[in-house]
Structures are given as structure tokens and as C-alpha cells.
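So this first bit is one chain, no partners, the form predicted alone, shown in C-alpha cells.
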Amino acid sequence: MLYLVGLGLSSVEDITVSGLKAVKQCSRVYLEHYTSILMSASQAELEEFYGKSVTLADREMVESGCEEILRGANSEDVAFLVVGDPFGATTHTDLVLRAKQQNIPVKVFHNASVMNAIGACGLQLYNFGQTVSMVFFHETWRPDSWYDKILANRKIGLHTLVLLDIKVKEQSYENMARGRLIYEPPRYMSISQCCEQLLEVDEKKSIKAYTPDTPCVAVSRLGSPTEAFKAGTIQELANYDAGEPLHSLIILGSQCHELELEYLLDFCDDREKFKKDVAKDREYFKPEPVMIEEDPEEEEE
């Protein structure tokens, strides 16, 4: 049997019951380490609640050698673990395709995720519309396909979750094109950071999805004893200091309830000022009125 795991966001404590007796009666555990970190535990934590060795899986043992992790559980049991929920990320859905492709049997044990628990920040979960990944910019790379997303949930007034890039066991240019395996210290994106790159694609598109005043929350270290919220506009944040890792960001849409806001008002330096750049923001997108012709036939008569 293969079991997807899910460990939550934060502690080793915040695995199910059931999810914690599946992993305890696993020959082989591993540990998926590239789309999210457990912030509150290492890998040594993470061995010594489970009483099991755990073995740290990148992006290319998951991706491209998953054999391995597949290995024998036709026979025997085999846990992958993934902080949040086993679904949280597709590639663990082309996991559990390639393991029915072996006929190799499949149970999911689900957990909290940051898809979940960012209506911890008082924004309601059937507000929000596409989830956006922002990714680091480079000097030859500056990908800007999440903009169309946002503009698409901007224009029916849906929020938007942005998820912050992290670089876990990855090579620089040089050294992946001179085939050294030299990895890079780890990195993840800031709020700062997100909102940067955010103003700068605006700048270059014609069809405006946000402006620098569009009111926005920074969320930090979510479900960690250290969450924190931040609501400001995308200029605003861009330079707050959120602290440690990890982050995400939400662009608010303009179907932002009252209730919603009222929530909100607890994370702005200036409440008066935030509640205008909301109102102001509701215009932004503002269906034109609609225009009912009249029937010539019914003027004649």
C-alpha cells in the first residue's frame, strides 16, 4: 500500500490520528521537500515522534525517479508525507496515477492546507477565485502568466490567493549547465519581494488587473504559533517586513463583504485609510450600467 500523508502546516503534532498509525507500520517513509516545509519541525523531529528513519524527497527523485519511492509497495507499506494536504501540489496526483498504474493500492490521509486555512484571515473561502503562483524573477526570466489569472478573478470581484515561490535543493544556471551538482542555499519569497514583482509586470500591461493601491493581505507563517496578518495596498506592502518564512499573499476582489472587512480592519496601521482604499477599489472594476433599448414597435404604438 502507498499512503499520501498529509502533515498540516506546522507541527509534528498536527498529523491525524489515523494518518500517524499509517506511518508508524510503513517499512519506508518519505519526506516531500520541495513545495512546502513543515515550519516548525525538522527532519529529526519528524523521525523521533514517528520512531522511523525519514528520507527527504526533492523535486527530481519525485518528479523524475518516483520508482523509488514506488518501490515494493505492491508488498509492503510505503508512506509519502507532504506538508498541507496530499493534494495540495499536482505532481502528487501524478504519483498516485503511477502507482495505480501499477496496481499498487492507494490510501490519502488529508490534513489542513494553506488552500483551507487562509479563511483563517477572515476572507470567506467561496470568495476566492484562481490560486496564482509567483515565482523568482530573473534577470532573463520574468514570467507573468499568473497576471491574466488575477485579471480574470478581478473582473467578477473574486479574491486571489498568490503563493510564494520557495527554492529548496536547486541548482544555479552555471552549475546545472556545466552538469555540477552544487545546490543553492535555500530561499523563499518575501511579501516584499511578491509585491515588487507584482507592480512591476503592472507597469507593462495595458489592461490593468490591479494598481498600486489595491488592498491586499500579507499572510505569515500560517498555522504556526507565529501567524500573522498584514492588510495594506500591493504599494503598502511592498515595503513591509513580514519576518520568517513562509508567506502568501491575497489581492482582494471587490465583492469584499462587510463582514469580510470588518475582520480585516484588525490587521491595517490605518483603518480609515484601508476602509477608503477598499471602496475606492470596488470602482475599479464597476459593471457599466446596462442599457435597455427601446422597442420601435412599441413607441408606434
Ligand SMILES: C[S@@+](CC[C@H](N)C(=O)[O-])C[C@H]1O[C@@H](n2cnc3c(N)ncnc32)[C@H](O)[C@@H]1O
Second form
Amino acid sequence: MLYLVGLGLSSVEDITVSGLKAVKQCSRVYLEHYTSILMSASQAELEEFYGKSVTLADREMVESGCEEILRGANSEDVAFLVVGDPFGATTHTDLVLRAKQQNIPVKVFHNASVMNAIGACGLQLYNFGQTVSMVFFHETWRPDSWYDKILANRKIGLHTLVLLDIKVKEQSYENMARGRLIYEPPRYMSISQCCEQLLEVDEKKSIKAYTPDTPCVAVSRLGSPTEAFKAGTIQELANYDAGEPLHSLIILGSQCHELELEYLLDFCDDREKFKKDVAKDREYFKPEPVMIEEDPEEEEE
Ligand SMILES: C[S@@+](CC[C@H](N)C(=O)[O-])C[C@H]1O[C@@H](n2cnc3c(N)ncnc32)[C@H](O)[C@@H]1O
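Please could you give me the other form, the form predicted in complex with the named molecule, since above is the form predicted alone?
Time for the whole complex; same chain goes first.
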């Protein structure tokens, strides 16, 4: 059996009871180690908690060589651990499909994900549109395909969850070109870097999905003891030090509900200014009023 086990968001103890039972009976345990990190637990702490050794599975192992993970899973139990939920933001459907092709039974243990825990900031999950990913800009590669998704969300008043790039095991271009298996130290995009990238792309666009004054919520270390929220405009959050990773950003929808706003006021430096910013933003994509044309013949009657 292949077990896909969600670990939750922060500590070793966030695994579910049933997930832990499954892990304990496995002969091999892999930890997916490229889309997220378990913020308050090291590999050694996980191994001690499970009483088993844990192999870190990088992108290469999961996407191109998942034979290693599935090896023998017909006759023994193998666990594939995913921080958050196995199907939250990152989908591991490819691994499941490959297991099915090999007649390996699969069981999933769900857990909390950034995709639902984000509701802790007071914004309603029903009011979110498409989630987008913000990748690190390079000198020659500054992708902005996320822009149209934010625009579409904002046009109909919905919030946008922006997930930020992380590079846990990355080779420099030079080392890659020379085939040297030397990896750079891990990098995690910060809220301020994300906001700077948003502002840079905004300057180039003629149709404005947002402005520097658009209200946002910075979400840091969700589900951990140091969880933090900060509400402010994109411009303000470009100067915000959110501390240790992990970070996410929410760009408010232009139709932010009164109750949502009330909750967010606890997270801003200047409540009155934030109220004004939200009020101004409500006008931003306001639908044109519907004009019902009068029928002249009807009038005559
Ligand atoms: C690709 S998603 C992986 C989601 C994970 N499988 C889950 O279900 O939560 C990883 C990104 O989500 C965001 N994220 C994940 N956990 C977070 C947390 N606890 N606090 C803030 N942001 C988080 C970060 O932007 C991070 O780079």
C-alpha cells in the first residue's frame, strides 16, 4: 500500500492519529521536500517521533524517479509524507496515477492545508478566487502569467491567495551547466519581495488589476506558535519584515465584506487609514450601474 500522509502545517504532532498509525507500520517513509517545509520540525525530530528513518524526496525523485518510492509497495507499506495536505496547492496526483498503473493500492490521510487554514485571517474561504504562485524573478526571467488571474479575481470582487516561491534544493546555473551536484542554501520568498514584484509588474500593465494602494494581508507561519497577520497596502507591505518563513499574501477582493474588514482591523497599524483604503478599493472594479432603457411606446400608452 502507498500511504499519502498530510503532516499539517507546523509541528511533528500535527499529523493525524490515523496518519501516524499508518506511518508507524511502513517499511519505508519518504518526506516530500521541495514544495513546503514543516516549520517547527527537523528531519531528525520526525524520525524520532515516528521511530523510523525518513528519506527526503526532492523534486527529481518524485517527478522523474518515483520508481524508488513505489518499489515493492505491492507487498509492503510505503509512506509519502506531504507538509499540509497531500492535495493542497501541490497535487501529487501523478504519483497516485503511477501507483494505480502498477496496481498498488493508495490510501490518503488528509490534514490542514494553507489553502483552508488561511481563513484564520478573517477572510471567508467562499470569497477567494483562483490561487496564484509568485516565483522568484531572475535577471532575464520575470514571469507574470499570474497577473491575469488576479485581474479576473479582482473584477468579480474575489480575494487572491498568493503562494510564494521556495527553493529548497536548487543548483546555480553554473553548477547545473557543469553537471556538478552542488546545491545553493534554501531560499524562501518574503512578503516584501513578493510585493516588490507585484509593483514592478503593475508598472508595465495598462489594465490595472491592482495599484500600490490595494489592501492586502500578509500571512506568516500559519498554524505555528509564531503565526502572524499584517494588513496593509501593497506599497506598505513592500517594506514589512515578516520574519522567518513560510509566508503567503492575500490581495483583497474589491468587495471585501464588512465582517471581514472588522476582523482585519486588528492586524493593521492604522485602522482609520486601512478603512479608507478598503473603501477606496471597493470603488475600483465597481460594476457599471445597469440602465434600463425606457420603451417610448409604453410611455405613450
Ligand atoms: C506550494 S504550497 C504547498 C502547500 C501544502 N501542500 C499545504 O497543503 O499547505 C507552499 C507555499 O504555500 C505557502 N504556505 C504553506 N504553508 C504555509 C504556512 N504555514 N504559512 C504561510 N504560508 C504557507 C507558502 O507560500 C509556501 O511557499
